[in-house]
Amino acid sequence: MKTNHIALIVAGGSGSRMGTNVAKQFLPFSKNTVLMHTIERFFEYNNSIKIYLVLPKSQISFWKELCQKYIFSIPLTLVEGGASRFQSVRNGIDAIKEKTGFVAIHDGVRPLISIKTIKDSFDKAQELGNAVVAVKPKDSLRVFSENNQTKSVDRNDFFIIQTPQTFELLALKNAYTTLELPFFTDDASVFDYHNQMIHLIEGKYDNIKITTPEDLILAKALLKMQKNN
C-alpha cells in the first residue's frame, strides 16, 4: 500500500526584518520567488506528493496575483493561517484531507532545502515515526548562569534545528489537540511536551531560513553555486 507523502509549507512571514514592504516570502529569488521555488523543491522530490500552502488571509490574493505573473501552476491547497505559526500549522493539519501518511512540514522561506534531505526526513519518519532535521553549531556557545555571569557550553551538546520536520499524521493532528503555550517554538516542542521522543536527522547548513537582507544575499549565493557543481 503507498505511503500517503504530504507537504505543510508555512509561510507567515512580513518584510519588516527585510526592511521591504512585500513579505520576505514573496520576495524575488532565482526565475520567480523564494516561496515558489521552496515548493519546487518539494514537487521536484515528488510529483505526486501532496502539498498544503498556510499563508495569512491578508497574504492570498497577493500569491494568486504572483501564481499568474510567474505563470505557477504547481498543484496544491491553500489554507488561511492563524495569528500564530502554532495556529498556522494547526490550521494546515485540520485542512489535510488524506487520513494516514506522513507530513514534512516546512518553512516557506528555507528554499534550498535539498531533495535529498526531503528524502531522508520521509524515509527516517516512515522507520522511527518522525524526523527533524538539525545540525551542529559551529560557533562557541555560551549560556547565562547565575548573577547574570556567562559561562561556556560544550557546543557537541547542542543542535541547530531547522525544517523539514516531519511526523506521522495522526500522532501529529493528537499533538497539535493541546493549548498552544509559550514555549512552542516549532514542531518538535509541541511533541516534546506530549513526552514523544524526537529523532534528529543530519541536515546541511546550506539549508538556511531566510529573515534578514544578508540571508538572501547569502541564499542567492548558494543557489549560483549549486547550479554550477
The other form holds:
There are 2 protein chains.
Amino acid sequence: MKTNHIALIVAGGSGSRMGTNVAKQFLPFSKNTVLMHTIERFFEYNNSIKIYLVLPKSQISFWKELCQKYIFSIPLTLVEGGASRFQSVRNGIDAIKEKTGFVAIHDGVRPLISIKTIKDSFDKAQELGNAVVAVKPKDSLRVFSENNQTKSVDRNDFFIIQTPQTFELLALKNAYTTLELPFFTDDASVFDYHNQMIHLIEGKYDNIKITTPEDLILAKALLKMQKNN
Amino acid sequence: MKTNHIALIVAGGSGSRMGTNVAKQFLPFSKNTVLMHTIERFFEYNNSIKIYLVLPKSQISFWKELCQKYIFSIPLTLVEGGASRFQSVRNGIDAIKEKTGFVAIHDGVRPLISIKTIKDSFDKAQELGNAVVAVKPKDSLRVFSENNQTKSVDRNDFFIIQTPQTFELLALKNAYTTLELPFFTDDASVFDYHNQMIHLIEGKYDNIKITTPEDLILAKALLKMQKNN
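Give me the form predicted together with another copy of the chain now, not the form predicted alone.
Full assembly next; the chain just shown is listed first.
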C-alpha cells in the first residue's frame, strides 16, 4: 500500500507585526503570495500529497478571492483555525481524512522551504516515526540565571527549530489529545510532554519565518539566490 | 575630563566558509568592503573614537592595498591577531594606549550595526560598567538532554548575543588576564568566568554576522532597507 504524505500548513498571522492590514501570509511574493509559494513547494515535492490548509475563519473568503486572482488551483482542504497555534493544529489534525500516513506540519510563512528538506523530513519520519527540522545557532547564546542575571551557555548544545515537523499520523493524533499547555511552542514540544523521542534533521538557514517587513525583503533576496543555484 | 570611546574591531576570517579565496571581511560591500563599512559606522557614531583593528598578520599588506584602492582614510591602529578570537582580542587590548575609557569590541563582519546601537552600548556601559547587545530568539529552541536526546526549552529564557560588547577598559584588561578556556565563545563569557554581572541591551535583528555567501546577499538587502528608512 502506498504511504500517504500529508501536509498540514498552518497560517494564523493577522498582519499586526507587519505593520500592514494584510496578514503576512497573503503578502505578494514571487509570482503570487507568501502562502501560495509555501504550498507550491510541497506540491512540487509530491503532486499527490494531501494538503490541509488551516486559516483563521475571518480570512477564508479573502483567501478564496486571492485564489481566483492568481489562478491558484493546487488541490487542498481548507480548515478553520482556532484561538492558538496548538488549537489550529488540532483542528487541522481533526480534519485529516486519511487513516494512516505521515503529516508534515509547516508554517505557512516559511515559503523558502527546500524540496530536499521536505523529502528528508518525510524519509526520516517514515524511518523513525518523526523528524523535526533544525539548524545550529550561529551566534553565542545566554540564558536567564538567578536574580534576573544571564549566563553564557555552550551554543553547541542547542538547536534552532524550524518546520516542517513531520510525524506518523496516529502518534500525532494521540499527542494532540492532551490539553493545551503554555510551554507548547511547537509540535515537537507536545511530543516531549508525552516523553516521546524527537529526531532532528538538518535544515537550512534560508528557511526563514516571515514575521516582520524586513523578513519579507530577506526572503525575496534568498529566493533570488535559490533560483541562481 | 572627556571619556575615551574606543572601538576594538576584530576580523579574523580566512574565507574558507565563504567558498572564496578572499576573507569575508574584504569582500565588496556598498561603496567599499564589509570591514570598511563596519569601521565607518563607528566613525559615524563618534569621529574622535579611537579605533583598533585586529587583523591576521598575513592580511595586513592586503588591507593596506585595499585602503589605497578605496581611498579609505579613517584613522586607526592596526594590531596583529592571534591564533583564536580570544587571543586576537587580547592582542587588541594590549595595544590600547588610552589609560581609561570604554571599549566596544565588535566583529568586523557585522557591517550593519546601527549608530543607535553603538550609542546605546557606550551609554549603558558608562552607566553600569558593560553592555552586551542581544536579541530574542524568533524560533523554538531545543537543547541536548541525556542519551543524545534533545528537549524543548522556553525560548523566552534565552538571548541571542551579538556585538558590540562594550566594557570599561580596566575591567576588560583584568578579565583578559586569564588563560584562554574552551567555553569562551565571546567577551561576555570571559566576564562570566570572573563572576562579573553582564548587562544586556536590545539590539536589532539586522545586525547579522557575515559568515556565508548567503549572509552577504542578505546584508546587501538589509543595507538597502536601512537606507530606505
